[in-house]
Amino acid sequence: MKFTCSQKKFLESILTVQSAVSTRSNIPALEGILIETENDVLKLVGSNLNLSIESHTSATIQKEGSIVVPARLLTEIVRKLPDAEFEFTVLANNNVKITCLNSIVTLQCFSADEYPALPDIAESQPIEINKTLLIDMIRQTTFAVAVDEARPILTGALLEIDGKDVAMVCLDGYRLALRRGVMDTPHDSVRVIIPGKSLGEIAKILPEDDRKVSITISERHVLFDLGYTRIISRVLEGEYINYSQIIPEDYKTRVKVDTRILTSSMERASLIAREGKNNLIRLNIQDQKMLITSNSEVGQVYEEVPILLEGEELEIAFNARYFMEMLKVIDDPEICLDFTTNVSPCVVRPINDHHYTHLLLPVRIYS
């Protein structure tokens, strides 16, 4: 194999695929990046078997072929090359020579035959979804995915599609995040559970523009086709929790509050709360105001936030980190917080649009 390519374009492709490369694997080739020519285009692949990323870039192909290059070394070498065209040549015994201006680097690599084949997914009946909507859905839900492998199904996000309606939901036993949206083109009903880690990598790669992402779901994998980049993730098998039964429909206390004011107050209270053993913040909901307090060995915080109260007064406590992670992904200027008792979940929604719902379990407090 022999080709010439722009250092900048080649590095962009490397950085796109390297997040899927295995750092430790029983298959040494998976710690490398597969480079191969395909129809006068250069294709780079990184994979850890659970997540695979392909990136295509333009190059001048002089000789077809393929090779697997150690990812860490390739990234550092190409990053430090001059911003110029370079020549990439595969020599005998899987050696690679990279020539750029006055620099020549030779690397010992792996045969492409040692690289596991990627899943073959027939792109029939793809789902077309706006990139911005997909990014928002991932951003506003995956922070609530479970990190404990004790319940593997909860380490994934449930993606549901029915006609034009689309929803993504994550929950970890302490909180639930649900984001709904509407697609331009209807699709048959689909339910698939995608690992949260895979969605996190997808969100990093997706450019924020008005183009659409093509999603194809097979029995064991899901393919995100972005044009010059393709991302393949395994899906999680099993039955997801019926989340609609968890979200309370009634409330005894409803608080309407300015999101920015609440977030600022919570941030200050969280600074002290995180120094304590329980990372705890207390909310004392009274007529037209909510008192936010936190205490630890290093100090105390008292915040008074103006609210509109509907229903009963209430005192309740939450994990400060969980509450802040929820507030940081809300884009709406005003939200409402619905409570039933101080040991029942709090439900948070935008006031004017129920496209986003967050449920958070309180921490039991003792007077």
Second form
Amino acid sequence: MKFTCSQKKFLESILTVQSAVSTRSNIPALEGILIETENDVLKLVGSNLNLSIESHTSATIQKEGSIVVPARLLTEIVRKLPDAEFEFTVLANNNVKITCLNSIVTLQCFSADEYPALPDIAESQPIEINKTLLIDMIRQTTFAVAVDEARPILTGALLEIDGKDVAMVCLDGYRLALRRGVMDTPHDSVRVIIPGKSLGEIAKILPEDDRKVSITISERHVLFDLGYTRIISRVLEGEYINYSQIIPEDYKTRVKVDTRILTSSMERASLIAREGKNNLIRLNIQDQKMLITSNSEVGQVYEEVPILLEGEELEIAFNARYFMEMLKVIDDPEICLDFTTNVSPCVVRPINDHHYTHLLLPVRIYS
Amino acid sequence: MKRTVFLVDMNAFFISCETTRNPELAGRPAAVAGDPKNRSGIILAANYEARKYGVKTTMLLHRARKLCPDILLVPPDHAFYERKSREVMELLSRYSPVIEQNSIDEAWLDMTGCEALFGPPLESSRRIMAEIRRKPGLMCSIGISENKFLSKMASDMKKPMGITELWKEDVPEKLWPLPVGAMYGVGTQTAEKLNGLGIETIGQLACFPEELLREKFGKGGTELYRLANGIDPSKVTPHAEHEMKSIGKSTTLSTDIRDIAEAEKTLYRLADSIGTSARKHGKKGRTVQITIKYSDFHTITRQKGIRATYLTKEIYTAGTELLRQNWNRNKPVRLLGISISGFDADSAADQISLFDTPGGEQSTKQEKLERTVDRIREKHGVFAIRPAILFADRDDESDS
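Return one more block: the form predicted in complex with the partner chain, after the form predicted on its own shown previously.
To see the whole picture, the full complex is given below, headed by that same chain.
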């Protein structure tokens, strides 16, 4: 195997696939990057079996072949090569020689035979989704996936497609984030649960342009095809919680508030709250205003936020972190908070449309 | 600025309290003691007249009677001592707002800067002593120094009704000759270890290389070294409640038992009591531990983790589970105890979950029930409402 490639292009590809490479695996080859010639392009693959990323880059191929190069070393070496063309040659005994201007590096590598085969995704009709919509859906929901493995299914995000409607849902028991969207091209109804970690990597890789991503779902895997890059993730098996049942329809207290004002008040209150043991903020909802208070050993914060109240006054408390994480992903200038009691969920939505819904469970306080 | 710290220690507190309402006890050997019918019948507090005969705290009754046949014995009345204690604390808080109660019968006062109000320390301490003698009618001794440790050591030097100053410059002369075991904070175990290192007196400890103590005792080694040198930067902090590490209660049974049903009943009573107090302090524990002392005095402790709780029912359930696993019907049991520890950083707040199971609803219900019981008892006394299984036995409870 022999090819020449520009350092810049090659590094870009390496960095794309590297996030999927296992840091520690009982298959040593998985700690490497698979490099393969495919007609006149070069294919790089990183994988940890749960998530695999393929990246294609153009190169001048002199001899076909494939090899697995230790990922960490390869990244460091290529990063430090001068910005020029380099030559990559596989020698005998899986040794690789990289020649760039006046530098020659040889590396001990693995045979491509030791690299596990990537899952085959059965051909089926792909879902065509707008890239910006996909990025938004991931950003606005995955912060709410469960971190602990008590309920493995909740470490993933539910992707639901029905005709032109698409929705992504994450919940960890203490909060729920739901983002809806509309696709240009309809697709059959389908549901899949994708690990939150995979989605996080996908969001990082997706370039922000107006192109479409095509998603293919098979029984065990989901493929995100971005053209030059393909991402294959394992899906989580099992039944997701019937989330629509959890979201209350009614409310006794409705608060309309300016997102920016609420966020800055909340940020100040969080500063003090997080110094305490429980990271607690209290809301005292009155006519025309909502008082936000927090206190801990280091001090206290009192904030008055102007609101429009519909319904009853209420006193309720939340974990400041959960509240802040939710506010951070809200883009609309005005939101509406619906409450029933101070021990039942609070529902947060933008005022004008319903493309996302957040649900936040309060903290029970004893006086 | 040099601080001024008082330690006010009530002398022979329980029996002195009794003497205030029963003048007959004055001037005669007397003691507060558990019920002799129960085996928990030990001396809880002897007055100074009885101490002359050699009667000491924790001594068994028959032994005390042998030493001093005329001794007058009074059963304990903890509620009364609590009231008296509050009276004393209220009086003390008129002298300084910075007051840390260390136990039912002693407290530290930070008197720094109070000279202008009450005169120099010796004068103000005399005033405090006289006032306590007059109004609650009790005796105390007072230790005066610049930190908590030295004031505590000073208060032990002259009893009863003594006022002792122990400043840092007095340490080599007054403190160093004392055995290490007399040091506040040094128990039998530590004292033995120190003796093993050839350290017999506080002076020897003060001159011992600090690094070696650190090696042997860790952080505590440095602490010991500092204290022996009269250094104690800890502040007089009002309400040490947040430092609570566990809540527990044990009882010596009136007769040895072999019947597990009997043991469970006792355990319920104890769980009920610690549950009440845990709820009062808002402390939820994650560990339940039981103690079983057999008739041969062999003692075992067993523990298990539970979800953070202060509910009597949950504490009891975990406790009985441990009891059943470790019950040995061939070994009669003399004492039973139960405690909770591993308190949640914050119990006053609970993040509600969508999956508040097992029995999220149920535990809320149970909480409401137990809190209601607490309120009824607060108003009408502990016996106003009790679980039915405890109705059979109304014999006096002698817990420690």
